[in-house]
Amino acid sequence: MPVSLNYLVRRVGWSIATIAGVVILSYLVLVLSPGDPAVKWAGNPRGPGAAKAIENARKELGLDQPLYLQVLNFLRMAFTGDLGISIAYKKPVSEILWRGLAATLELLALAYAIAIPLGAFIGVMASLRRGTWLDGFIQSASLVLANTPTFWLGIAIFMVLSTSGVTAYGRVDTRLALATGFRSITGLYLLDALVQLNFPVFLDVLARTFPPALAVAAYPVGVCARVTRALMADALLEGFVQSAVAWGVSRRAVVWRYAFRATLAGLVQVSGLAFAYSLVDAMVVEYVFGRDGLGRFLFDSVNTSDFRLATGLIIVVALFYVLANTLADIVQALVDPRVKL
């Protein structure tokens, strides 16, 4: 077995401990920051009354307590799933977490279905013609695309999509919807559509979902390509490979059954990654799109100083990153059998 009972035991403690480090730091963090949230609760309360509201609301929210009750109570929510009622929105935390969250993965999956075949086919054909113009140009061009601002793009494809007149704004045509009788089942928009044959909404959330897409898939796409192009390299002066050709194997099998599976490992190490870190840039960019995902959450999180759907946001991010590391280790065991856990 590649995967180890005692490698599983280690990575879920070292994930529940890194977990509760995000919870006390964050929580920390956004109590502490300027602005009452009990103000807010309250409903930024005047008049002679106002100050008796907001002792009310500072009792209802629990900041009355002292400040390592708050976080060890704080602590227990999150470890139990309740976060609690959302400050901003009065809805329970998690409802809303869910709700954004399946939002911006909708949002990821058709980036990174765009983005790792064309990375990976990208660096493969750069690796077949090193030392050309076009080796050169594609790293060049994948190492722009790596580094461009992800809200920069985002607000570039969105100018741009306006000006020609295409409407790329929001998840799906509400009114489209209500007449279509389209309802949401998973809160993923694009499979709903599907489960109820609705094709109409489907190609609408399509087209709504796959300019933010190209947005948030430039990372990956700059990355996939230069780490594939650099273990493609390597790969084709492995002696098997020289083998192969020697044996008179045709080139496409030596390039994609030989060469190119012996860049699988580190392929889904570096997409695991590169998945976690493109969760804080489709929040970014849904944003700019007016998707109702975690960005937009998070932005009316702090601006209403919302302590709760903050951390939970926090919270998910966290968790996106372990279990995007834990789950890209794993694979990288089954793909390449000299890898142990």
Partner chain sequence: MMNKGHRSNLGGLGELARRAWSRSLRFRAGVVIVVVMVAVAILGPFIAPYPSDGWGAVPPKAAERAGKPPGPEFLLGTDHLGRDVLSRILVGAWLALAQSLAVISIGLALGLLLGICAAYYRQAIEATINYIAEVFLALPAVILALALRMVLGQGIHVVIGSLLLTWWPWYARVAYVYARSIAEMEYITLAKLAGVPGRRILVRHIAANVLPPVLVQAITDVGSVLLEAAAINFLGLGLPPDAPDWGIIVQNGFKYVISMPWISLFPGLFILLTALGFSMLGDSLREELDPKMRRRWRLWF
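What you are looking at is a predicted structure, and each value in this text was computed from that prediction instead of being measured. Definition used throughout: the rigid core is the maximal C-alpha set that superposes within 1.5 Å between two forms. Residue numbers count along the first chain shown, from 1. What changes on going to the form predicted in complex with its partner chain:
- Residue displacement note: Tyr27 has its CA displaced by at least 2 Å between these two forms (rigid core superposed).
- With a cut-off of 2 Å and the rigid core superposed, Leu298 has a Cα displacement that falls short of the cut-off between these two forms.
- In the core-superposed comparison between these two forms, Val280 has its Cα shifted by less than 2 Å.
If the one shown is the form predicted alone, what is the structure of the form predicted in complex with its partner chain?
This part shows the chain on its own.
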């Protein structure tokens, strides 16, 4: 077992401490934001009963307690998965964000299912033809991809599709979903449609997820290609690869089974970190393509001044970041026996 229990405990403890810091920080947003949350909660009451209604709302929200108790209370709630009730939607924030997170994860998963194999393949090709025009082209192209504003790329894809008559707006064709009796259980439409053997909906969801996924994939394709190229260049010079060549192992086996395997751990770690980074890209692209993901709720929370939703969003995104980074490190250790944690 390359991952020691001791490391795991320390890592998890550190992650919890980080999340706690974020939760406290996000509570400050709630406290410092303009306007009295109790007034909002009571629905901006007017007339003789107003003072009483606001007082009741203050009690209900726990705002009559001292600040440190409020923070502690909020921490306790957040760690039990209760993020309060959204002011605009009048529904539990955790429920709204869970649905949003599922949509965003679906997009990210598809994007990375495209990006990692493609990027790795391109990187291996470049490393095998180092110094040629192909290598130069791949290097420049991946640099351009990594510096392309994702929202702009999303708009460009959206525009090209719209002018050629393809609709990629939203997550699923509502009429089709109703007609075929599609119901979402997990919030991951692709998975739900597959489980229910609802192939028309599955294809529709896929067709609508693919274009935004391409926009999100641009950055990780560039990153994976460059990292793979650099790691492969080192791996090809290693003793075990050289001796495999000397033993007369076929070129394909040397490249993929020996050299490429040695680069896997690095690739996993980098794509894990990029995955967390891509979350923001995915949110922006969701806004462009009108998908009901975290990006849409980010936009909504600003436009309706829904502070509860905003603080919930901050916490969920931080949780996602920390989880992705921790998992990337652990998977890296599992893939590469040289890494000891």
